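Given as structure tokens, the chain that follows is alone and in the form predicted on its own.
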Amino acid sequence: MAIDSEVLVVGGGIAGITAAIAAAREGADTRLVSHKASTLRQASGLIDALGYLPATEPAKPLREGPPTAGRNLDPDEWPDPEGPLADPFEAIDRLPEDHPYRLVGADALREGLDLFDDLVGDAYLGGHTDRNALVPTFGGSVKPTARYPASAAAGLASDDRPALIVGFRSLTEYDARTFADRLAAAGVPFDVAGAEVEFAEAFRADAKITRLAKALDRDEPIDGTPAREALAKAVGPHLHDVVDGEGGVDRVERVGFPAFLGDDHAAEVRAELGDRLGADVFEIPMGPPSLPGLRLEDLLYDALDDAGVRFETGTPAVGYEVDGGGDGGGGDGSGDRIDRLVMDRKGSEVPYGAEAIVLATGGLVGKGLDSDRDGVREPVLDLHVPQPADRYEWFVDDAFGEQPYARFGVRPDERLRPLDESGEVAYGNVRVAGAVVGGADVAREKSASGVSLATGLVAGREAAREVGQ
């Protein structure tokens, strides 16, 4: 026996969660299938919106035809990507015509960005303004970014208060002075020092940086002192390091840490810290597993209880029913419809039957797109992927150039209905968002969240809309 939702979500990350939040507000039935975790725990918690706008033909061609790599030819040059870039809205218009924004407008972004801000409440900051912030991440770079954690407020590069970065000494992938000494050379507009504080020693070596974050959250003794008690007085001697342009010492007024401070009590815990320290406390997001990812994930979880999604997780879509009351792609343009996918559940597979359904399962990361030598295909309805043949077309000899795979992905129309190798509709009642839609160079562009949430929010509700008809 199948079951049975209206709308049927498939993919547990930024796009997917979004999708069925909004097909669920427009009153639908809604059920959301994820083969494993969301990847949300993997991201740093940023919400990219369009931070740069890469250059799509190189500014001195050195050959005639299409890029090609590995021909031993002389590379293309390429220009830098136009950026960081102080409004995302601004910079749409001159998009490539095929990219996601494009496709369902400037509007379905800030709808988007303001669903967001609906779901996550004050633990996120950004919304007041249309401009992009720059949040100091992982590795010293300075992102544009339209929202962030409520913990990196104090940490935005805009901000010309001193800053002393702190590392530590276990936590050997995280080096607090090249980190500070990148964004000096960023030319961010205030002095930073950092330092390498003892602390995570009282720890087992391979503690994961969860176990720090639950010892500040229960501020477990540490030597007979309470972890957060320690953690201050390990930082204290370290607050006038800064040394400002004309070699006079200042006293910080802003300390930032790697972002393990707590978990469920995560703004106590920055706040008592900041009390004991005399400065404001940020987070700087870190690489996986991420504290502010795994806090985003909880949210949005949350977020799809209260809109009465139902949500399972280890439900890998293995094949598909399709229903041939369209017009088998052709005619009036509507495509054939999927009368039921059919998921493997410990083993067993069993259909779901869907009036609609959105497809939110990633780009070639994520395993929403597959690719071998033979080409690159979407793996669970079989859907057009537009590509060069030849595989010395896929890319561009010059890593920082127009990669044209980074574009890879399934075009839909402006309803965000795949389209078929002839540019027809390919099944009626099926929408796409989020990274399997092809178009956007988001690694390059930094606009991830921001495609998956205009996407996710317009196949929600066009899917909503499908059932309503």
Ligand SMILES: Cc1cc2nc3c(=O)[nH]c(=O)nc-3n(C[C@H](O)[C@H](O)[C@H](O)COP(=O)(O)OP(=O)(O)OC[C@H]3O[C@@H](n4cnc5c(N)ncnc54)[C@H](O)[C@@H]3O)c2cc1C
The other form holds:
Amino acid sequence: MAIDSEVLVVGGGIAGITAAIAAAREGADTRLVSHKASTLRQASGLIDALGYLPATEPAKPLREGPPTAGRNLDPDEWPDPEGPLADPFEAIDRLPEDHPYRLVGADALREGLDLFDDLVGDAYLGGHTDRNALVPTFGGSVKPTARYPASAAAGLASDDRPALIVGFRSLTEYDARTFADRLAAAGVPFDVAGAEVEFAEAFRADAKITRLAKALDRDEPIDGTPAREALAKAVGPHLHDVVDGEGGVDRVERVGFPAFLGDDHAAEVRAELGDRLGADVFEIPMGPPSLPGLRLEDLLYDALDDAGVRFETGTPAVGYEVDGGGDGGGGDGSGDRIDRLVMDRKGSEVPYGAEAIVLATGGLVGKGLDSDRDGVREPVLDLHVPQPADRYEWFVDDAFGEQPYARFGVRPDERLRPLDESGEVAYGNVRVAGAVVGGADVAREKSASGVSLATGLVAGREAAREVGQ
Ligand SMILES: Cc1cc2nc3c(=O)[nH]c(=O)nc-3n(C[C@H](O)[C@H](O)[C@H](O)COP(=O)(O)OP(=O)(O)OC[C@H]3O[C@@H](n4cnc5c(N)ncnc54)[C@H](O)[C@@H]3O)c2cc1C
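Alongside the form predicted on its own that was just displayed, please also present the structure of the form predicted together with the ligand.
To see the whole picture, the full complex is given below, headed by that same chain.
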């Protein structure tokens, strides 16, 4: 027997969760199904809206290229890509016409961010302004982002108070001194130093970030000293490591750690360390596994529950069914209707009926898009993914240039209905959201979560309105 709901959302990432909550808030009976955990666990926990505009220089297909180096460009005709954007909203008009933000509009991004603020409460900051914050990230770069965890607040690069960055000998992939040097070289308006300290060396064999976070959560004894006190003692001697412009010594007013200061009790861990050090404590977002990402996932799952969305994971969508063999519409431009998705539940194929469907299955990383020798495809509904037939045209000769494949994805109309090869609506009761949607180079633009929030919000609302029609 089919499992029915009014709106069925496929994909448990930030786009699917946003869509499901938006649909539920419109009054639709909503179910969210997901194959696996989303990329939230790997992501930094920052919510990027739009940090950079893509280059306006036309990219040459690899096959045609002479190497980019040494090319003389007319700066009036092809201005350099801009530096970090202060205001993402103001820049949306300058994005390519087929960019998802141009389809759904700047207001959708604003409302998507508002919804996010509402869901996460005071765990996140940045909602007081339209302007991007500059947040130092693991690796020593400073990233323009729209929302950041409260735990990162004291680390903003716009703050001019001297800062100490702490690293751990047991965490070899994180080098605090290099990080501090990079920040200084990037021209941050504060004096900064890095210090490597010994802490929880006994965890060396299993120096997993989550293990350290749990030890701080539980304040486990480390060599007989409670973990938080032990960490503060290790850092204390370095509070005067920062040298100012005149060669004098500052006592730091803020101390940055890799983002593993607790999991369930992160705010408490941060506050206690701050008291012990007499300085504000902040976390620096780092690569996977990401504690800020895990904490955000928890918050968003709780929000799904609060919104009354039924949620199941471990259930991949493997196909679909169309009543009447797939010719149920189309003639009037509103497309066919998909009546059921086929889900794989522990090896059995189970139909899930719905009046409207949101496909939020992610991009190449989330497996919402598949790449094989025949090209890039959307595997659940077999939606059209425009791409040059000649693979040489997927890439350009400039390794740091804008790569066409980065924009691959399903192309929808402004109501986020997927379009077929001839530009017609493929399925009238389907909406697409998040990284499965093409047209944005989210890694270069620093726009991934913003695109997911804006398209998730519109897709969820649109799906709810489809119900009963
Ligand atoms: C390493 C990393 C770092 C990142 N850092 C940032 C950052 O700093 N700032 C930022 O804004 N964004 C960042 N992102 C991007 C962000 O986390 C999301 O990837 C992006 O917003 C897309 O979200 P999504 O919901 O569309 O897709 P995903 O997060 O990819 O979620 C897709 C979901 O669909 C499910 N799914 C796929 N196929 C099926 C199927 N057939 N049936 C059922 N379910 C299916 C997947 O299991 C998954 O749950 C980062 C991503 C990664 C991978």
